[in-house]
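In structure tokens, one chain follows: the form predicted alone.
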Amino acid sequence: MRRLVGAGGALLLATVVIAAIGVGFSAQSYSAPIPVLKATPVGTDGTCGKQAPRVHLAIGAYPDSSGVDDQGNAVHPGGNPDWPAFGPSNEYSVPAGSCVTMTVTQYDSGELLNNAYFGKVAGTIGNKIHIESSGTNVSHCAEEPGAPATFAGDVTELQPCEIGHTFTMRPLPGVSPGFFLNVPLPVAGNYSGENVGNTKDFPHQTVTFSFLAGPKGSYSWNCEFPCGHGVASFGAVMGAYGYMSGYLHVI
């Protein structure tokens, strides 16, 4: 009898521990390492195809998560210098039904996207993005995948060798089944992965796009470019919340 009670107690303890771990991971998945970035209202217009309140979000993609952005804000608190990250936050909030215009400044280098599908723009207004390059380098993909590429205008697709990261967003289950957003971010040519965040001194790509926010709820985003370590380069930073992943909260 005593052994049975002991076994039952051990089972109960194991259940509690597993539950605690589950709660911990769940809480972590919704806990931004930096405060949620709220979109800035910029009036009402027809940018998204109809008259709607328009808001703006500005973020960056950096090769060094221990670095700072243009305003001197930490990209990621306690960030790993060997890991890239989006900053100055990985969680954003926008009003439901608003027209969201995002500006992403991409500083990082790249190699070769392993799935050409994520080189295609999807879910933005017109299924296009606008790119302005800071330099004059031209990509020669055949000779050097991941070489700096030069753009000046709207594009609907990037070649697998021209991409440094992607900003890919889906709704959580039960929120908005038809919503999907994919924005490929072109390589900027910073091979050294230095502590960068100054648009005056470092090569970068400025990517602008708009989309219509869906109904209220949380939408998860992640990078689909294999920029980590381990199996297929999808380990390490790719599995650590707050670097290459986050949430858009539609409120």
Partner chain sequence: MSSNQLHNDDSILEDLAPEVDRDLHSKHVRGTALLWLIMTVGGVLCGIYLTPRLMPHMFAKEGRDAVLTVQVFTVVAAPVAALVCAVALYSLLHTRHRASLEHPPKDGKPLRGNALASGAWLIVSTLLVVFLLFWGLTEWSAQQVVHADSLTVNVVGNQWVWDFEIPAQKVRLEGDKSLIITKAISMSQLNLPIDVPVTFNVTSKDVTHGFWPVNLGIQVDANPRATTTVHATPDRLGKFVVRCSQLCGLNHAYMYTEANIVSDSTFEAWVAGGATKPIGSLIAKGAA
Given for the second form:
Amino acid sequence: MRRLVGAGGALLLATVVIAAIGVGFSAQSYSAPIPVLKATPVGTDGTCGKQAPRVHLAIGAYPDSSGVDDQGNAVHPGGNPDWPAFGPSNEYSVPAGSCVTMTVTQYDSGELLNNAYFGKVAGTIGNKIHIESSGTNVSHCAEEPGAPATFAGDVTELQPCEIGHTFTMRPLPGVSPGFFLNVPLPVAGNYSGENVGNTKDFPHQTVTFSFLAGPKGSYSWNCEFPCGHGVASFGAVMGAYGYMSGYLHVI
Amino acid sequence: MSSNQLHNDDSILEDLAPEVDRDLHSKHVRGTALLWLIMTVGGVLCGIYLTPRLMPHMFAKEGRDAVLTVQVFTVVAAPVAALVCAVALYSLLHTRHRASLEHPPKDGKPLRGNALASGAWLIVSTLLVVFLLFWGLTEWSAQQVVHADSLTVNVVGNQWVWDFEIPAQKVRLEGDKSLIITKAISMSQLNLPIDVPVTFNVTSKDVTHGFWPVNLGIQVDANPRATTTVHATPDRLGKFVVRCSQLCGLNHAYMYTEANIVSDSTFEAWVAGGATKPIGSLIAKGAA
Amino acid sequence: MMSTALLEDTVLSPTAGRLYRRQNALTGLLFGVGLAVLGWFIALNTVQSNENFGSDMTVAVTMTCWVIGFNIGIGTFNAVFAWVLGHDQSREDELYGAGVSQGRSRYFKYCTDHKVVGTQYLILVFVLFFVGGTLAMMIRTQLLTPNSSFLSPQTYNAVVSIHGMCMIIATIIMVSGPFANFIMPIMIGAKDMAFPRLNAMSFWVVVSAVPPLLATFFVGGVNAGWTTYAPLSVQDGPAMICFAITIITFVVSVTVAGINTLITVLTMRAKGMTFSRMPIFVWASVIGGGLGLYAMPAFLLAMTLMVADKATGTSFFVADQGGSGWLWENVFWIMGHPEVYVILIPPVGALMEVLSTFSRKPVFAYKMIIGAMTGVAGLSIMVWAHHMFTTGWAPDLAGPFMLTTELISIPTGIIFLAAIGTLWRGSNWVRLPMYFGFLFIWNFIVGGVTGIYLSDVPADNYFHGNMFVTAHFHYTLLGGAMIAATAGLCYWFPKVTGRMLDERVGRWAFWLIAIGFQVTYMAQFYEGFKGMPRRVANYDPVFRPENLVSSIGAYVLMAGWVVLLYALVSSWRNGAIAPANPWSAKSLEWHTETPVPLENFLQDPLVINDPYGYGGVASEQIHAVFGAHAHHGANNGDHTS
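Go ahead and give the structure of the form predicted together with the partner chain, now that the form predicted alone is out.
The next block holds the full complex; its first chain is the one shown before.
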């Protein structure tokens, strides 16, 4: 009996200790509790090629994750001043089967893609995106510094030197296989990193595109522009969950 | 105490040799042999019937080679594994000392070795190893044969996306039809025609990835600044998953896409249509 | 016959031990943290400003300062400084160093008594296994369901990496630490290890290696797995620096310990302890330690170059700047495969002692076992590239490496032959160590058979990077090595602690471990056959049932280890007092008092036979006699009492 109580007590104690460590890991896992950005339908239309509930998602790609956006909200709670981030959240949720129109306002500069493949639009309705430029945006393509970038309107592809970030998304294993979304976001401000900031006072690019959300399940997105440090510039911010990566939950 | 009073191992062995021989005809041998036989049969049946059912349908000979290897190796290993298990189990079944756990039972037979058993064991295990090696090398060298006019596909690993490119080339389809690809095709999925030998040239833009088209049974790493090559001939229609098999950082778990093996005509139609539509939609059309 | 005064009762002068008197784990901690803070502060104001390598350099400086500071504080360098300053150690200082008159506090000090070091190692191994096991529970909890969001991908990778390295460190020292230190010198009739201060050093250095490993979680986590393949690891954050400092420090410890084991066995054997009378476990310690001396320095080298790549911008492993990831993979596995046998050989040696003692039979084919262990060690340095069959590096070497890899199954087979030969017609005394002995045989057979699939290149092209590999190496390292080490632990527990292990609770633990283990890893074999990749935070829902089963099995397995830990701790505290030789075994450690006195033997042993004379004629039943005129000796008696 004493043995049973002792062994049971030891098991209980170990369970409590391990569970406590587990809760700790889980809590720090998603670095900061960022509320999921939830999109609700605003009617039904045929934007996505068939009648589907329409939802809107508006996010931004900011050069300074420790700063605030236009609304005065922190871009990324506990952000790092050297690191860019997507905001106001990196997790989004949309209803299954809805037609999602995303607006990504891009405030960050950029230089060259590692792989020109990520300059090509994929997976959006019409395989195109719509770009509205604001302010003077100078890409790395410009031979003479100061020459404005020319992209605007509907585009299907951007040059590897015109890109600041990308929004690249694929399903989690087993969820609607074959889905692949790639949206290049053109450089804002100056590619050298000057004249960029988190608000509309700075040059920015507004990119709009639509895609049809599949059946229920989660999708993982990340940025494919090498905006980190180290090997292939994919270290630091690129390897830290939540800044340049996240999920879209189709519910 | 001086050394001449000490026994050496060999003399003990000789002393015991007659007894060892008698051992080989005892009920212990018969009991163990029975256990061994049952386990061997079980292992062999598992190897033949169970293992292929555990593995998915393969889309290429290379994959079926892997399944066959598992079957054959299980069958070959079964008698050896069964012998070890049989002796251990027999010894466990003949435990008669539960009543007096506090005190050690009387000593067992002082078997310090048996030249026959050791020699037989060595020879059998060496033969098995030679067989395994022969099997592996035969299969491996057969897989190394490169078809002269295979379809070249460039595979690029990126953190955490695969992308594929079919460069401009003349593809020889089945029945000596040929398909001329005039402009490189860029794909997010791996779309391939059936029964056409494929050479994958694999590289990476950042860190090491592992190119693993699961049901083809081939694998090779994607290394930055190097191109590695691997071959397979998909011979079954359908789709399967292309995975990254080498831990590549944050979203490694999500670095996968789909492979579609389609008929010649579907492939031709897809290429003719600019290779922009999802190939799945063409298959559906063909079916309708 | 006991008339000699015990050394540990010596009354020392109040200055004996000098500086050592003021040093313990706490001063180590204080010096370590103090120097680390100082180093961090200096680095922050100097190198941190470097745009590319600033934080890596800062972490490198801080962690190096911690390791050095801790070792200054604990006393690792005392004797060296004393020697330089011309203060040689007196006999009193040495006795103080060996823990005389310090009671339990000697376990927290730089103590040179090999039995104290062994016990310290044992506790450290428990701690490391608990940490690694807890991380394993995190992994299995994440994998309970396909799209679990218990851990983020970043945290998941960090947990997987540190689970791997923590377990590798723990398994390398799980036998060579506690038992090669506590038991092995007694087994050969030595008074202590050849280099007692280096022995203490090997322990405290590995202690100082642990905090940087755990610190990785606080600086972003290691993303690259325990294999830390470049260039991913070079791309990784400063956590990789902590990881490298851990390895470099750990290799220093393993090297020192390996040299110490080798020299001890070569020079400290009792009279009559010829090589062919040495217990198999001593052979296994020597072969394992010697193999470590070959393997581990490659790891130190690799990690040093890794730190250089990360913190100073060299490019040994960065292809973009002329380096090569394949270089890392080669150097890593040149360490990595022999390391598997550094882990495995000592527990197998311990297992042979267990099988012999509890079958009441000599080990079968003594010389062949030694040959087999040597053969495994020798071949293991020539098989490393079988980890690289699918990397695309040197495809023409597939054949040769397939050959060497499959050749290893010949000596491994001999070890099986020896095990079943020892069991064959034995008396099979089923005490707790024997339970684990049988479990080892089953697990290692499964691990061995699945290993031959992986040695075959065409099959490996399917299984590589797949859960099959995970299940395979857990069957060999956890189910094989760690279960054999547990058999050894239960076997030597009475000698180490002076108490009998509560075998009833031990058997509950055994069944939980045995069943939990099979469920966990058989399910993972199934996942592997089906094609589930390794090291993924989320998986396709087609793998849901087997992952659920595997996770439940893992919880049961962990419960088993916790119950075993309870049995060990409660028996250690108030178990029945153990007699000197509870198993009526023949090797020397059972023929000295429990607790073992300082310098181990009150009378010097004279070895006259190998320790496996069970069932033999009377003259070979006796392993050793004690004292100058000790010609008598009962079969299983304790000659010193």
